[in-house]
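Next comes just one chain, in structure tokens: the form predicted on its own.
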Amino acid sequence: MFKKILIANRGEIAIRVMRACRELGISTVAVYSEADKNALFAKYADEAVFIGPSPSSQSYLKIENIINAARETGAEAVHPGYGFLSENTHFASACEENGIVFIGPPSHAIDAMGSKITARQTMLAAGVPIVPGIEEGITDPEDAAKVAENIGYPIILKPAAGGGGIGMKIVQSSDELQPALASSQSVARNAFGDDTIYIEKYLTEPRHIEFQILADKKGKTVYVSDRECSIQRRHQKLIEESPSPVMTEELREKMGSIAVKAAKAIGYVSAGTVEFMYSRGDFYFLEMNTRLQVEHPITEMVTGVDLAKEQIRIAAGYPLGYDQSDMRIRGWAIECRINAEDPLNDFSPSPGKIKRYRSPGGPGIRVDSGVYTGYVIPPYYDSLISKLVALGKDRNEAIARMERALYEYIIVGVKTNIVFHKAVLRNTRFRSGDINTHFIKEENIIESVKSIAAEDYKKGASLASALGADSRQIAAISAAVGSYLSQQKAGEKS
């Protein structure tokens, strides 16, 4: 086993990747920019090694900086966590090139799932099934009409070289495929350095369904659950939960099965996610996230399967010690990722000094953050606060907890969603299971937020004193109680 490992990355998943070293006796370094000089990751490390003066995400990004941090620290290992440098196959090939391990898939497994264009060809000649499209990009609108009409409208516009949802484009019929072609170009080319399109058939009522892998390097490889990740905003999945509200046994055997199948194809090693659409009983590969998931809590919670410790023993050389026979299934898992945003304003980033800070707790309540009161949240990074995840019996003990854990948890001195996420809670469909990737705008969940945010802030003044806030922060929460209403109010006028 490794004796010390250097987490590249920060904030919640960096302390994730730290308490799995900890149980395993792992000592660990940390890497931080100058924004992050107060993060609690960095102070609980082992030790930290400060990578750039850029209070910006190009400290993470530097590669050089973060072997060299290694080097100097005798990390025998770097845990890339996700973003940043986790899906990077020139990181992969420098941890490997300078005899340090990567925690993650080896590098040509992420070369062959990072083009969604090489991975669609990838699991098309392994018989994997994928949404009907095309196999090559494009960058000619002629070429891309041609296309659009022999798959048939709808169809959606990924960029080839991108992720999270960034330059995706809906098209309904050929009068709106040059602009959207154009503009889908315009963002690959900013944020990818690649105009490259490919062209999907879009389809009707999709659901997003993934499921997690383990694979290791004795060649076994198994899933071991499925989930629900379709309550979106942008492509960006907010609220997941395991299993899917639509999964039957024999239909997790089967995507489970195709899962397996992909990974194998690639010769995959370590955690990764096969994502799917499903629709309509039909479900279709989308792509392979070849790392950790944000959403890896409820995983472990519903399994009792630690996947990060479980990557650290694949990566040290170790099989696993689970066949397809011991995932089971125990409870469900709902998990709400708590951000720094304004869900009234268009979910604007909101940056800031958390002036006091309450975490729930209680019988299924798992936190995993990387805040504390007087921390800074700042504005050059992903805005998540914390990932709140409630466990129960069945779903609607997992939905009642997450309510009350929702109700319990208090952040003062920046907005947050967590009033967007009472609001999907609450709503009637979503108890009942219906949901799709439209699941927001059709529900117009919006206009519940802002009746619920009014409540729903009075009643947090009472409970914050309650727990010890000062007047001062019962005041801002009063100011905030103003704030909303006042959005409201002039949402009604226009």
Second form
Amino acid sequence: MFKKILIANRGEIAIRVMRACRELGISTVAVYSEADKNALFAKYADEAVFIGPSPSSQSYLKIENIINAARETGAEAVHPGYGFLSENTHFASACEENGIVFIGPPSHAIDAMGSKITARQTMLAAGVPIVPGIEEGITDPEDAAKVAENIGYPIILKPAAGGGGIGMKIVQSSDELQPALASSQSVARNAFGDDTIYIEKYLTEPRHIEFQILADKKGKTVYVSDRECSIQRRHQKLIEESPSPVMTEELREKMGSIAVKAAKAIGYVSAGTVEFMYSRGDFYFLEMNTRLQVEHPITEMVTGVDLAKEQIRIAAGYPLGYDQSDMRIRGWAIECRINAEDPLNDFSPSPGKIKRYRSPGGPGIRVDSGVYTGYVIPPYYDSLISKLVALGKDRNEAIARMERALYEYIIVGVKTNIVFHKAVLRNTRFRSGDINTHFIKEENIIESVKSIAAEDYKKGASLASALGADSRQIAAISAAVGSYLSQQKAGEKS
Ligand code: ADP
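So the form predicted on its own is up there; where is the form predicted in complex with adenosine-5'-diphosphate (ADP)?
To see the whole picture, the full complex is given below, headed by that same chain.
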């Protein structure tokens, strides 16, 4: 087993990986930027190396600095987390060339899934069903028009090099196509340095269902659990659950086996996720993420498999200690991504100082975070404060626990989306499991966010006045009830 691992990432995921290392008796090296010098992950590590004055995400993208940090500290392996360099073949190769083990798949497997177009071609050849569309890139508007006509509107334009929902455009009819193509190309050029676009049929009421897989170096590949990730805003996940409410044993076996087939087709090793769009009993390969996902904890909660530790064990050459038939799902897990953002202002980011912080606990609750009271959330990175996970014996208990935990969660100083999560969890359609990727719009969740925020504030204020508090204290106590508006007010006053 490795003695020392460098974690080439920041925030909650850096801590998540360091926790796995600590349990395995491996020492850890953090790398940090100027903006992260007071971050928890840099303090949690056994050693921390400063890798860049740049306050932006650039510091975590400088391959040379990270490799140097690993060499200087004698780290034998590097864990890339998610985002940043986790799906960068140059980084994986640079590690390989410097005799450092990259904790993830071989660079050729990252490559195979790196371009969405190549991935579609490979999956098609392997007999994996893909979303109807084309397998070549498009730049010419006239070609695009012909292809769109063939596929049939609505269609979706996607940057081949894309990720995070960036640059994707839904086109309802032919007159919208040209401006949409131009805009998608320009976003793609800026974000990915590559303006290749391709076209898929836009499925109207799909669910996003994905499969966690694990593959060792001896050729064994298993699927671990399915995850439903349909609660999204701007094509980005906000709430995930495992298993999916539509899953049956039969469907799990069918989709899971196809996920394994997809992984095997590219010689995959390590933890990975095969994403599908599911619509009325049919499912189609969307993409494969060749890394640990943000939402991996829900799989860990329902299966008892520690995915971060498994990645490290696999990278060190250990075989998986179980077969597909040993894999069991027990209970139900839900994850809410707690972001520093304003759900009432188009989810715009709300970085700043956390003036008061108290995370929930009790039965079935897991909080993965990297913040503390007094911590300043920098504006340069994503707005994730924590991942709140609830495990219950069934879906109803998981929902009840999550609602209870959201009620206990106190974050003062920055705006958060806690009240948004409350609104979704309270929704009767969500509770029945009848969801799709348009759920937030279809159910007009933002309207319920407003009323729950007002309700929460009143609750806090009446509690405060019953206690004989003055107006300043009322604001503070309202904040303690975990409301959105009160957090704002307490933030303004303190
Ligand atoms: P990214 O890699 O940028 O995250 P994905 O291809 O994984 O993009 O898609 C992200 C989300 O966009 C999906 O979960 C889904 O909500 C929506 N989406 C993508 N492709 C389609 C499609 N063909 N039809 C309907 N929705 C889609």
